[in-house]
Amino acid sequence: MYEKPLPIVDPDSAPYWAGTREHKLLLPRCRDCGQHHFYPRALCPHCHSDNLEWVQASGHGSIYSYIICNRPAGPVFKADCPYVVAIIALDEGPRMMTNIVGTDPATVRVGQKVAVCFEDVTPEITLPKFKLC
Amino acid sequence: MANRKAVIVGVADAPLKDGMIPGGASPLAVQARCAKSALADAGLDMKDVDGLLTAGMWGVPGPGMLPTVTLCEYLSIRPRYSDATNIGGSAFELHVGHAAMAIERGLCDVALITYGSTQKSEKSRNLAGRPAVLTMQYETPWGMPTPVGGYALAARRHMHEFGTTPEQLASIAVSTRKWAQLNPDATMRGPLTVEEVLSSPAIADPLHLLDCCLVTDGGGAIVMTTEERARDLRKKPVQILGFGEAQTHWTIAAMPDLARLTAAEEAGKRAFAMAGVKHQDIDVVEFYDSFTITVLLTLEALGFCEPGAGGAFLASGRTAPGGDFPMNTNGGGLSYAHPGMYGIFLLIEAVRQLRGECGERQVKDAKIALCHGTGGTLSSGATCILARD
């Protein structure tokens, strides 16, 4: 039984979470200005166009910043301590929050290259996480 | 309309014992008592109040949190101007600006700004984040402790770009504690060293427990009116030279630049432009200090030093008592009190400094003060530049 908070999927985000369930990282891209963005929304945050499409991202990026959580965000995360919460700068441009997994938190550094991996936490929800390349 | 120029005429905060309201109180009662005290400080009465501004974390759960409506009923007043804008802990610097505009436009004559919180008594504070709805679905599932995690992410990025050190951040807590030692109303008054900050638990590494503000109850109120009305009141009014506000993001990954506090840059520029004063004219600053990194980012963003120079500036001790840059003179959110949304206390302390009421911690001949509030997760900023008559 997965007890941590799950994303509450809404019409804006449904395609995104459907993508992660198939182990694909999808990003919205604006057909007018050509830029990607994250998170998904009704208007492009760069040019406010509503002419948007979903594209599959490379899944690669670098660590923009990170913290080591020695105190959990509530009791359900306690067993994971110490764990790494990071912001990734995706190669396509946007930033996203995630966890860095599969490595000793003490070895994590800003600027390290990372690649997406997927954690199927429930039958409906798959969370994208990242590991060092 | 020159005679309608808005001024601050009354302030009050709630006395605390061990960070709590003695005997307990509801958040509404805390605000009512502070309002009465601030009106008494001004020499006005509750029946004079015709403008009500508030923001808080209290409220009747369910659809429609209507804080001014709830509070006007509790206070038994009928405001003809109200503003419950909530941009986080900086809301009160914004409220001063909004109240000034309302007074100057004739929408109200006596504006009351309030805040009250009993979060420590209620043990209602937690780090578990918000339900993962709307934009929080891209943040909460990864276990970021809030709000400390967002600030720690900014601290790490600042360290990466500029070489800022944990020791430099710790020195902010140490200098602030020295001010608290001069303030009999401060919650934490014992001595504090950089080593003690660094050896406290690294709860969200690179931030330590003692890089974080206190968790206390608290309340405050501010009364504003016209310069003309102020002539007959008890205390010399405090002038509002300039104000500005800005907001940039809610989820921390969407902050424009985690090593630069864009909201403070923008709000500060607007306030300085309106005030027509320069940085060297400011005698005392009150910066929101939810975390040590908040202070460093604010100092740089407001232009008191170059980006990246804040660590050395703050570690020099200039901001401590006796230094040439008096900052957070009541002991700040780090050592005085922090009841969830701290911004009103920046204003209360600045007014007291400008009136010369601060006793042992008084900044000699303080004429102009700057308050800057930060709200959310480095999300919003609001600046007020105040002056004595």
The other form holds:
Amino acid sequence: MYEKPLPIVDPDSAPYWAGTREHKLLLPRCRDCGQHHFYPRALCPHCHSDNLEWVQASGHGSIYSYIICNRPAGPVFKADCPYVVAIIALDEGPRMMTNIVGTDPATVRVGQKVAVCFEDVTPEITLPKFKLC
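Can you return the structure of this protein in the form predicted on its own rather than the form predicted together with its partner chain?
Next up is only this chain, free of partner chains and other molecules.
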């Protein structure tokens, strides 16, 4: 059984979570300014337009920056320490913040290639996770 907190799915993020169930990384892109952005919201953070479309991102990229977290964000994450939180520069799409899973934090470096993998945790929720390539 999955014991960690699951994300809240709201109308703005519903297309993102529907895509993950199909093992696709769907991200919003503004039709007016052409910018991708990661956080699902009703307005483009760059130009504040509501003219958005959902497009599939590559799911591959490289580590732009990272930190190693030695303190859990909550009791449920205690077993994960230390863990890596990284900014990923996607090959197609925006930069996004995510955890790097399944690796020794001491081996993580800026510029390393990463790829998304998907973990089915409930029939409704599939979590996208990034691993080193």
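Residue numbers count along the first chain shown, from 1. These figures come from a predicted structure and were not determined experimentally. In this text, the rigid core denotes the largest set of C-alpha atoms whose superposition between the two forms falls within 1.5 Å.
Core-superposed comparison between these two forms: the Cα of W54 travels less than 2 Å.
Superposition on the rigid core between these two forms places the CA atom of R31 less than 2 Å from its counterpart.
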